[in-house]
Amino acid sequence: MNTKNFKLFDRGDSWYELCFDQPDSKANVFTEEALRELDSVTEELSKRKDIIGLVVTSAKKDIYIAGADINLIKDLDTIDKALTACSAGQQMIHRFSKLPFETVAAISGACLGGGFELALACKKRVASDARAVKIGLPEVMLGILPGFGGSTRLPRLVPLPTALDLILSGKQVDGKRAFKMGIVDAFLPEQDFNERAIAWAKQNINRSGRNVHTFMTRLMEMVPLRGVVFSQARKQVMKTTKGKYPAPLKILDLLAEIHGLQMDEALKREAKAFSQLAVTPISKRLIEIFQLTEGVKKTNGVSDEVKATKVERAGLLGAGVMGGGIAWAFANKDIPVRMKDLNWDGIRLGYEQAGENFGFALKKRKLTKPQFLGKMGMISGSLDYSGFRNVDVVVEAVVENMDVKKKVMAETEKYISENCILASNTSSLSITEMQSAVSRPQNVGGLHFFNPVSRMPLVEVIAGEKTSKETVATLFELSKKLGKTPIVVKDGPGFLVNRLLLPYMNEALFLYEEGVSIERIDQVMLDFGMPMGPMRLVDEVGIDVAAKVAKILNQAFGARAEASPVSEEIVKSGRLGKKNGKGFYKYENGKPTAVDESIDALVKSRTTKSARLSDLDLVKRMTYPMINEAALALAEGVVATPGEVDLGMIFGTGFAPFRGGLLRYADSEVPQQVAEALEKFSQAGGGERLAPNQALREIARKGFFYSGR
């Protein structure tokens, strides 16, 4: 009965344990081989007359079943292939569901995608209270839907709104939440979990699984209320995705279509819907992004030979709003952090920001009151360096001024241990220059968080000229521990993300100066898939900050980074954007209400030169300069790969994920055509600012940014 991936153990009283233990792997994944073996085991088990119950367990630490092999989905290039592959896997799990005895999934780790679909195919499920438990159907994040029975079985197990929420969002829940939702039938302690699960299964063999349906939830699944549920879900999907992602809409169509159908027919329609999504370019792009993020988890940013230092305590220089966000990031992962500021008002702001972030989790019931207090207790404040001698890393988040930062770093070095790392949260200033102010430059690097820290997943780990590999590895691993996606960036003006983002915002300002309205500039980029328009983004960043950074890049790169004069003209009038409620938009209580048309009178240089450009040309004017600069950044080794550029732009700016990132988008546009379009813009008055650089011309000559396109 034992196979390469599955082992069967006799647990007495005619009960057996089927343990999934994929060899030479930290995780259990449904490869083609593993699925075939499961089907073979299912066939043999179905013939056994001596079994009254089977508990399905995992031998992996923190993993139950992580899902299906992503490459099996990525390689599907026709609907027929996708339908055949999906139907095969789906029917294997369906055959398992028909075993003529009790089956119980014992979940004590990540149970995702196909893994959760196998659990749903069991007659009962139990979960542990381990922190590693994550139960969910994340397929929508890959541009597909659950195709191994999850789309069919989950809505039959829990109320329709609950099932819609899980399938449409791809959210993952812990064991306690899964129990409350009715996904699992018991919630057991982590210690000796498999033994407890087997004992529970034996004790509850003659009892039906939990039923969390109520009169109201049943009523909501009946006509006409069912239509209202789907209608509201569709409105929320359109609000969230703006219709750019086909998977959520297909999920809604499928679940409405299969409601009340016999299981076999519902599964057929589920497989058909999966196959239609699996071959879309959007799914392929989302899978590529997923694989890039998974790649980050397997590296330390340098090499396997370099060992990172474990960070157990942290210090923070400069509290305030940004510092409070960084303090929250440490405390959220149970790393004690000590904030230092010049006055108690700064410390208070830091506490308030951290409290606001934790308060949001408390409000959403992701934290209990005791947990909230425990997290806040991880943060302490001081006006001196007391406690800094014992920290492993100090993050500097003081004012963005080189002289101030150098002075603070030189002073701080006196109060920390010789091995402590000093990391600057600068967004644009040279790490190499900061290193000149300290005696241990090898311990100094950049750790650039993006604002707001609680929501932005990217961290740029910046290596100065003298930053050691150990420092880079430590900051990289720390970023991952904080739940962030790090990329290693070479020191230089704007690093990576700001260096690429500024041409985008700068070109939007030039278009505004050339007669294109604020509304139109923002709308075309919203339609393109950006989370907000560039003019709104300038307001968010701060018109004064945008002007300052544009000037820094202009000084560093010369004519190709020519700065629009618009922002400086507007700053002189006292408008700073969202922070003082006066910008390209009007604000009430910190929220934009409408474009402020009075701003037009402040820009004396406005013309009508570009007012008649097509929407497509407007998009090209704003996105192609980013591609141009990205080509140069790659040539200069700011980052090592196109994938890092795409991770940076997606997680640092919100660049439309369904387009695969900036350089996947560039390849879809064809670099040669991008270069030709930039040449036309240059000759039409853009000059050197819009001229294709040599690095882009070289990419165009070779073909594409991604060689394996």
Ligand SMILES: NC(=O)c1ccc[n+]([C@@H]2O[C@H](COP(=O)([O-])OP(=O)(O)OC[C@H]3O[C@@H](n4cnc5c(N)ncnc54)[C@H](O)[C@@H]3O)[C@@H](O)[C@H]2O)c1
Second form
Amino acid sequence: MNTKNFKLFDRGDSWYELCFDQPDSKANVFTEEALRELDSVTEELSKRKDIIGLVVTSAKKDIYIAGADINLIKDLDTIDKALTACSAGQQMIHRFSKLPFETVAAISGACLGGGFELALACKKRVASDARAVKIGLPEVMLGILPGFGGSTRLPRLVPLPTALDLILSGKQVDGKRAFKMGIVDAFLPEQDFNERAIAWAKQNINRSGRNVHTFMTRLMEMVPLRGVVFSQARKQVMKTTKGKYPAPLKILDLLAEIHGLQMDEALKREAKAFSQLAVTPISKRLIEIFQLTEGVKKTNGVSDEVKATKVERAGLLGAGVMGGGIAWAFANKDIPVRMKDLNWDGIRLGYEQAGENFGFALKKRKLTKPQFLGKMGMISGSLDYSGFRNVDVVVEAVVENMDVKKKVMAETEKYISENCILASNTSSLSITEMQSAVSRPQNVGGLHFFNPVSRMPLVEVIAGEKTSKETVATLFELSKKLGKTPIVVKDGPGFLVNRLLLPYMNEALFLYEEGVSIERIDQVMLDFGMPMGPMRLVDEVGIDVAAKVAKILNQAFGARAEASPVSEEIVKSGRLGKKNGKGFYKYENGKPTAVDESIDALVKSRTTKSARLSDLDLVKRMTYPMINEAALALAEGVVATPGEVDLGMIFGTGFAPFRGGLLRYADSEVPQQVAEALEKFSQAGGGERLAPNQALREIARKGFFYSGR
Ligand SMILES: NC(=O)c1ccc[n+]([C@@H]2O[C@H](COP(=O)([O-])OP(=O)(O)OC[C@H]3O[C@@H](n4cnc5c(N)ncnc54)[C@H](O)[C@@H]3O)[C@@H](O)[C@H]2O)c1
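What's the form predicted together with this ligand like, now that we've got the form predicted on its own?
Full complex below, order starting with the chain above.
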């Protein structure tokens, strides 16, 4: 009964182990072949009268079953095809669920999507305490829903709020949490797990599965209360997605619809709902983003021949806003980090910053008190370079001033080992120029984290002219180890993300000067899907900082980066944005309360020129300049691929993920039409600032940013 993917072992006492071991792969994934084989094994097993029980295990380290093959889902282009494919897989798992003997899933690794749906089709589940255990249904993050029976089975296993929470958020839980939630029936040590799981299964055969439905949750099954649960969940979904993502809303409709239905009918409706979502462009865009991030995991940013150095200890210069966040990132991954600042006040700030993040995890029970203390213990501080001799990397996060940075780097070099890498967190200064201050420039690179470090997933790894490939690879691997998504970026003004974001913020300021209200500018971009309107973003970054960066880019790029005079004019009046509580918005306790209309009188140059532009034209005026600049950045090799631009913009600025990133959006708008619209804006007064550049024209001539469309 053995197949390529599945092996059956006799475990005595009429018990069998079915081990999933996909050939030539580190993971087990439900490919078409694996599913077909599972079905044929199920068929054979169903005929056996001698079997008492079957334990489903995995031969892979850290992975149980990672889910269904994502390419299969990506290729589904009609509802009919999607329905056929989903129903076929779902029925295979459903047939497995009907095996006439005990079935137990033994989970000691990632058990996600289709993998968890198979586990749900088993009569019982056990999980190990291995760190690698991650159980969840992440389908919603790909714009779809669990369609192999998961949407139907999970709400029958655990209380409705628990099921909704898991399916709507796509969150993954470890074995202990899964046990507490009632998803698994036992929680066993990692060592010899498969043996333990089989022994447990034999011992507990006559016991029914755990029942975590309390009186309260039974009560919740009553119609009026269930309605309340659904309406609360819908409110929450609308709050977090602003209705831009169809999958969570469809999940809510489906779960309400199938409650109490016969299993077969519920499964039919589940497959139908899946197929409707699977063909949406939003799902395709979300799958592409997922594949881009998976791609990052498989590279070191350079090439396989280049070896990265493992970072086991780190040093940090400047324990301010960014320094504290970066110290947290190291400690969070158990890398000891030594902070150095000019005074103890600075060090205290760094501790506070890191402590706040760990404190939050403690409050949310993601860390225990001893774990919290252990993490904080990873961070130490000093006013000199003691302890720097043994570190593998030093991240510099001192003030944004080239002379200071050069001085600090030259000094640091004297206290670190020969191979130690020196990385700057600068957001705008040249890495190549910093290299001129040291004797080992090959060890210097940029490591640009975004603020706040704990929440922003992107890191730009910047290669200066003399940065070695090993340095780039080490910084790339380090970023991944810190849980971030890195992209390799060529040195240059604004690197990638700020270079593209600035034209957007700048254009918002021009529109404001041309008579469009702050509220309207922000609202159209929120409706577009940005996490924050550009005027609020200027406040957030600091009106003075935005003005300074705009000036730097203007000097570097000339007329095409003409800076709006509005921010300088406003800064002169003493408004700096959120940090001093005075900006385009009014603030109370650091939170914006309303647009501050009194600001209009400060901008003497304000006209009414663009006040009547349509919402769509406003969106184009603000987003097309980013596309224009991205075309140029790609042509200059700032990053190598459109995918990296999209990763950068989604993870560095929150650019609407459902649009697939800036350049997927550009392709959906059609580059030719983007160029034509820019030409019109240019002629209507935007001049060189809004004129389509040669690189964009070239792409427009060829078709699209992404090939193979
Ligand atoms: N704040 C942001 O949003 C952000 C985002 C990305 C990158 N950055 C970059 O990060 C760097 C730090 O910015 P920040 O906002 O954290 O600044 P900050 O002013 O909060 O912190 C700077 C810290 O450096 C210390 N310092 C100054 N000179 C030093 C020296 N010679 N040795 C040791 N410490 C010294 C200061 O005492 C202060 O604690 C800058 O290069 C900035 O451009 C900032």
